[in-house]
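What follows is a single chain, given as C-alpha cells, in the form predicted alone.
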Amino acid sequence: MSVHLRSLRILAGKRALVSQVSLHILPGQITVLVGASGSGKTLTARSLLGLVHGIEPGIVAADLEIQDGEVIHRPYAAVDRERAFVPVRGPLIAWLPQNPRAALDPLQAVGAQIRDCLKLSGQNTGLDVAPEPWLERVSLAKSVGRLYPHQLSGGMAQRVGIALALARGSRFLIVDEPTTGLDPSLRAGILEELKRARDSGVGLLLITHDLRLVRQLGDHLLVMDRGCIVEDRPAQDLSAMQSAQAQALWQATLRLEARQ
C-alpha cells in the first residue's frame, strides 16, 4: 500500500501555483506538509483525489500512483479521469477538510452517516452493525450518534470525520489543519486520535502551518513555499532544515513556544 505523487504542476493561466511537487505516503506513517498560507499545500492535497476545480488550465502534469495490494491505480493516466478516481475516493483515500462540520450531511444524524459508510465498505448490509463502536474508537460518547452536524463542536466534528473514514475502510487520510480554532485540550485530543489512526496502519498526510505538530506526531516532513517543496526530510531533522523559508517557520515556532 502506498500513495506516490510525482511532478505535480498546477497552473492558473500562465502562473504556476504548484511546480514539480512530489510526495510519498506510506501506511502507518504521518507525513506532515507544512507551509505558509497560499504556499500550495491544499491544492497539492486535493490533487490526490482529483478535486482541483475552478482553475484553468489546472493540473497540467501529474503522475499519481496508488498501490492497493496487487492493484495499481494511475487516475491521471486515464482518458476519463473522473471515473478513474471513483475507486480511489473513500475506499483508498479519505479527505478531512479544515471545516469538518461543513463536510458532513446536515440532514442526517451522525450514526446514520456512519452506517452509510459501513454499507459502502461492505461491512454493513442493514442496521446489523451499530455506529457506537466507531464513535468509541475516536473517544466519542455513544449518544453522539443521535446528534446532527450543527449540534457538534469543532473538536467533535473532527473526531466524527475520522470515525467516518475508519468506518469507510480508508487506507489513507488527508487531514487539513485539524487543530485550527481548537482550545489546547481539544487540540491534544485530536492529535491523539490521529496517532491512533496511524498506529492502526492508516497512512496520513497532515497539512498545517504549525511546525510544533511535526515534533509531536510527524514521521516525515515536507515544507512548501510558493508552490515548491523546499524541504523533504525525516521529521526528527527539524533543526537541520536548510531553506530560508523553513528556517523562518522554525524560528517563528521557537518564538511562539517561548511565549507559552
Contents of the next structure:
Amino acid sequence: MSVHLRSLRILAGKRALVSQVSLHILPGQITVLVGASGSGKTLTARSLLGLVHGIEPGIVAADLEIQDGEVIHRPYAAVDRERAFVPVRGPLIAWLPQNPRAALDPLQAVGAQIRDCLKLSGQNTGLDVAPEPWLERVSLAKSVGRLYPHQLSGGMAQRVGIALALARGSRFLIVDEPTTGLDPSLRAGILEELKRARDSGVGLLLITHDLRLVRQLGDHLLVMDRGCIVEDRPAQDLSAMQSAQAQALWQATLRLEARQ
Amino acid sequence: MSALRPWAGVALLLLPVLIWVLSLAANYDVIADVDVSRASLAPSVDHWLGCDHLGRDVLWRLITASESFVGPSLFACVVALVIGVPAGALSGWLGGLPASLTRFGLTTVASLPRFVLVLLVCAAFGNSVQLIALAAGVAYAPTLAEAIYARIQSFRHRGFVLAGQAHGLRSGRILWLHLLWVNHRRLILRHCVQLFAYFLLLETTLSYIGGLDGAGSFGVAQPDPSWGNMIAFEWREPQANIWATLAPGLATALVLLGATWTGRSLIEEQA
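What would you give as the form predicted together with its partner chain, now that the form predicted alone is on the page?
All chains and molecules follow, beginning with the one already shown.
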C-alpha cells in the first residue's frame, strides 16, 4: 500500500500557494518534507486528507492515488470529494497537527479522547478500549488520562497527540513539526516513537524545518520553497543537494551545529 | 462565602421546582379554601404565614403559585432549545447563505423587545400561561442561537475540529458531540437558567399588572394564585397581614438571586 500525490496545485485567487508538488509515502519509510515557513508544507500535508478549507476560494487540483495492491483510490477524481475522503481520513492516513494542544478537544479529558479514537478505529471492540497502554507507549503516566489539555505541558501534549495517532491505527501518518519547542531528551523520545511506528510498517510523512532530523531518521527528502519542490532525493548524502535553496538550508544547519 | 455561592444558587433555584412537585402531589384546593373569619390573620401554628384579607392561607397559595410558573418556564426552555440550538449550531457550522438567512430571521425577532412581543402575543391570541411561555421561548431563542452561533463559528476551524476530521470523525459527530455537548453544554444550561428566571419575572410582572387592574387581563388571574397577583391583591389593604405581600416578593427575589448565582457559576473561562 502506498500514497502518491501528483501535480498538486492550490490557488488562492490567482496566486498559487502550491504548484506542481508531487510526493510519495511508502510503508515502513519516512519521507521528510523540509522547507522555510510559508513554503506550503502544511497545505501539502492537509491536501492529502482533503482538508484544505479556510482558503478562499481554495481551488485544489491534484491527483491523489492511494494504491492497495490492485485497488486504486482517487479521492480528488471523485464527484463527491467529501465522501471520497471518508475512508482516507483515519483508517488510511492520520494527521498529527503542528500544535498538538490546539488539536485536542479543550474540554474533554485526554483518556476519553484516546478512548474515542480507539472506538473509532474499531480495532478494539469490546474489552480493550483502555487508554492506559497507549499512554504508556509514549512514556506518559497512566494518570495523564484524567488530565485536560490545558493541564499538559507542550511535550506531554505532543506525546498525547502521537498516542492518539497511534491508537487510530492508520497505515500512514503525517507528522507536522513534532519536535518544535521540545528539549533534547523529549525530542529524542519522540523520534524514537516515530522510528518504532516506521518499523511496524507505518509510512510517515514528517514535516520539519530541521534538516538534522533527516540525517537521523529520513529515508527520503523533499525540500519545498515558495510552493514548489526544489529537491527530491534519497536522504543519504545531503551535501550533494542540487538546488541553491536546499544548499543554503543545509549550510545554515551546518553553521548552527558548528556554533553549538 | 464565594465558594458556597454556586451551591446556594442551585439550592435556591431547585427550591421552586421542589415546591412545584410538592404542590402537584398535594393537590390542595386553594380556591375553595376561603374563610372570612380568619381574614388578615397573623402567622400562627395553624397558618405559618397567616392569611390574606379573604382569609386564605398564604403558605398554601405561595406553594400552589409555583404551578403557574415552574412548568411553563420549563416549557419555555424547551421551546427556546428546540429553536435556538439547531438554528445556532447549523448556521455556525455551515456558514454561507443559509446561515445569513437564518440569522436575519433571528435578529428580526430579537429586534423586538421581548416584553412587547409577549404582550402582543397575549393581545392577539388570548391570555394563558402556556401561550406566554411559548412566546417567551420564541422570544428568547434568538439570544441562545446567537450565543451558540458565535462560539461554533469561532470553534469551527480550530485545530481539534480539523484533527477530528483528519481522524475520520463525521461532521455530525463533531458538531453534536464534541462541539455542542462537550464544549457548549454549560453555555446552553446557563441560558436555560437565565430563561427560567426571565420567565418567572415575566409571569410575576404580568400577573401583578393583571392583579392591579382587577380584570385579570394579563398573566394569571385571581382566584388562581401567582406570586405577582398575590402582591397586587394584598398591598393596598389597610389591615393586611404583611406576610401576604412580603412572602411572594421575597420568594421571587430569592429564586432570581439563585438563578443569578447559578448562572454566574456556569460562566467558564474562555479557552
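Please read these numbers as outputs of a predicted model, since none were measured by experiment. Numbering follows the first chain given and starts at 1. In this text, rigid core is short for the largest set of C-alphas that superpose within 1.5 Å between two forms.
Any chance the CA of Asp219 moves 2 angstroms or more between the two forms, core superposed?
No, the C-alpha moves less than 2 Å.
Following rigid core alignment, is the displacement of the Val71 C-alpha between the two forms equal to or greater than 2 angstroms?
Yes, the C-alpha position differs by at least 2 Å between the two forms.
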